[in-house]
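As a starting point, one isolated chain is supplied in structure tokens, in the form predicted alone.
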Amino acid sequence: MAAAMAERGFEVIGVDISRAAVDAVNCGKAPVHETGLEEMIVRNKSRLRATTSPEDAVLNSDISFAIVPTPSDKRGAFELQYAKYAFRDIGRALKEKDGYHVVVLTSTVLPGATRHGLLPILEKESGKKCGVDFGLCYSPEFIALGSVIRDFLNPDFYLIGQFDEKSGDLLEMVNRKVCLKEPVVRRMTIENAEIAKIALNSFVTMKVSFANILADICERIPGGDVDVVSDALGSDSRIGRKYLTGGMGFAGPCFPRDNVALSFLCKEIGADGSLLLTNDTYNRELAKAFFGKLSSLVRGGETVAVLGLAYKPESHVIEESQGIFLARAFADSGIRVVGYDPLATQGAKQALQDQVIVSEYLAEALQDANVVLITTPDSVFKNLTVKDILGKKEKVTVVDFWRCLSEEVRVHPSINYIGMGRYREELSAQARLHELWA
């Protein structure tokens, strides 16, 4: 966010409690892995600096964005501890500042948290009044790891929850300058924006689950193909094609917890959140169902290669990773498992410990594999050739959860290719349909 804003011409000051992160930015290095980030930091060193001092940042800027973690607590709600620390420091800096300043919370929170949990801290620490001496907005981003910069500069829309018109006006001005196109801006109350953010994420997870149900259906219907069905559904403007690709369950640091958090809110305010709970349960059981389908493909003494240990392509994050779950499940059943991921090697090694061999090289992971599972549609895996997969082996089974491998691989006689979401058991399925309708 800091790098992209600097790219768009703003003078930006980044703040972090981590001295290592601050030093990295000031040296033109990316403190985290993200596509294109380091190059953007280097290009904008003259407009971007970092500090560990919130006071320095607030006193020398007009608008502050708080982008701190809001981890899930035991109830499934979002913890405000780190946001409270940040708002305390911002409030103390505002006390020393002359002139108007806008504070924007970007972290995902539940409805009511900004106004009732965080705003009082700003007013107490600053001794000033919101709407008079400073402004406040809630404005979360809709971005995905691996494509953060692209998503940030080209959003579908900007969501602004404003305390008052003045606060929203300043934030919208910033957004319009940051955006690479003419942006859609939705301005509303802070509470409506809080609802909209978490509701959007939760709705997307239901779309993912529905696509996975379709994939399961298509596997059991002669000629069934989830991509063909999804293309048809996605042509309807009421539905759209995004997130309708049957594959593996939703995972990562946001989708699973946001769904749980919205169901928590429903329970607390007396709304019916049963649909949300059902979706969460279905998704958590999905990897177990996949293991049940695939366990018969592997015999004792064989090796399974799991390609894709991050929760999605172009990411190093393994949180709630379906690939990690499958690797662990096969290892627990006594099968030798070798895992590989282009970016998530270290995190996967820590998560899997001695259960699974996590290889540094793709060729090494494939070398002895009798069964290969493609669990993320990473470009590295899409480009696999027959030679890459077979090596010196006579026969290999490939399970492609995303149906992303080349035609050459899919039809090769020495590769038993299984595209999940496509029909697999023609005779038995024909018999079932005949019995049902004849």
Ligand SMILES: NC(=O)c1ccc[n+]([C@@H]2O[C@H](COP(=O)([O-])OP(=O)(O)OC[C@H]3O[C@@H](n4cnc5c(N)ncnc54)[C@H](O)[C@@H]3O)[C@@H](O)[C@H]2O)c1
Second form
Amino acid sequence: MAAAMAERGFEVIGVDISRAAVDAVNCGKAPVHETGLEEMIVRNKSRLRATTSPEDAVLNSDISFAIVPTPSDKRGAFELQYAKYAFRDIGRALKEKDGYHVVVLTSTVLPGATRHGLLPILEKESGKKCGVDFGLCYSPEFIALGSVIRDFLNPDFYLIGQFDEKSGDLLEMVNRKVCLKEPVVRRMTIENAEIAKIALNSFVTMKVSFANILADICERIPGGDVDVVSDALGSDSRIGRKYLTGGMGFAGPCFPRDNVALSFLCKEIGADGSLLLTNDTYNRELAKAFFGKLSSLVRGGETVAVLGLAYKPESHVIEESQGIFLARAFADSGIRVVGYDPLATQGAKQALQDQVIVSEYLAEALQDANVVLITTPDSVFKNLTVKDILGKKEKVTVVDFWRCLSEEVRVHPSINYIGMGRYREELSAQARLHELWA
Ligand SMILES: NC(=O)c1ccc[n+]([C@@H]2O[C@H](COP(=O)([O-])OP(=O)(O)OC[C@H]3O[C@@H](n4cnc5c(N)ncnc54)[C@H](O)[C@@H]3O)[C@@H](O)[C@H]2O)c1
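Given the form predicted alone above, produce the structure of the same protein in the form predicted together with this ligand.
Below: every chain and molecule of the assembly, starting with the one above.
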């Protein structure tokens, strides 16, 4: 946010409790791995500085964005602890400030959290009144790791939950200057924005799960092909094609916790969140179901290669990664497993310890593999050739969860190619269909 806002012409002060993060930004380095971030920090050095002092930042700016972690707690709700610390610091700085200032919470929180959990801290610490002396908004970003900068500068819309008109006006002005196109802005109460943020994420996960159900159906029905079905469905303007591919379940640091958190809230306020919980359970069981479908492909003494250990392509993040789950499941059943990922080697090594060999090289991971699982549609895997996969082996089974490998690989007689989401004879429901309808 800091770098991208500086790029769009704002003077920006970044604040973090981490000295390392602050030093990195001030030295022109990216404190986290993200596409294009370091170059952007370097390009905008004259407008961007970082500090560990919230007071310095608040006194020398007009608007503060708080985007601290809100990890899941034991109940599945989003913890406010870090946001409370940040709001305490901002409140104390506001006490010293003469002019008007707007505070924007960007972190993901559950409905009611901003007004009831955080606003009182600002008022208590500053001794000032929200809506009079300072403003407040809840305005989360819709960004995906790996494309954070692009998403941040080109959002489908801005979601502004405003305490009052004046707070929303200032934030909208900032958003309009940041956005690379004419922005769509949705302004509403803080609570409606809190609901909209988590609802959007939850809805997208339902599309993912729905596509995965279709993939399962297609594998059992002769001629079934989830891509054909999804393309048709996606042509309906009520549905749309995005997130409807059918592959592995949703994973990563955000999506898996959103349904749990929203269903927690539903329970607390007397609403029915059973659909959300069912979606979450379905998704968590999916990798187990894949293992059940695939375990018979591997014979004792054989090696499985799992290509794709991050939760998605071009990412180093392994949180809730289904590739990691599958690697572990095969290893637990006594199979030798070699994993590979272009970016997630370090994280995967830590997570899989000595259970699975995590190779630094794709060729090494493929060398002895009798069964190859392609768990992310990474371009490195899409470009695999028959020679890469076969090496000196006579026959290799390739399981392609995203149906992304080349025609050459798919049809080669020495490769037993399994495109998940497409009809597989061993799962055939042909006889049952006949019984049902003949
Ligand atoms: N990562 C994503 O893809 C994503 C997407 C949308 C929303 N979010 C939400 O954004 C929020 C932040 O997530 P993240 O992934 O950037 O977290 P993160 O852990 O990567 O980064 C948070 C930063 O906040 C700093 N911090 C913690 N407490 C602080 C305090 N009191 N004052 C100043 N700095 C403090 C940490 O040192 C860290 O550098 C969460 O609510 C998350 O749900 C994340």
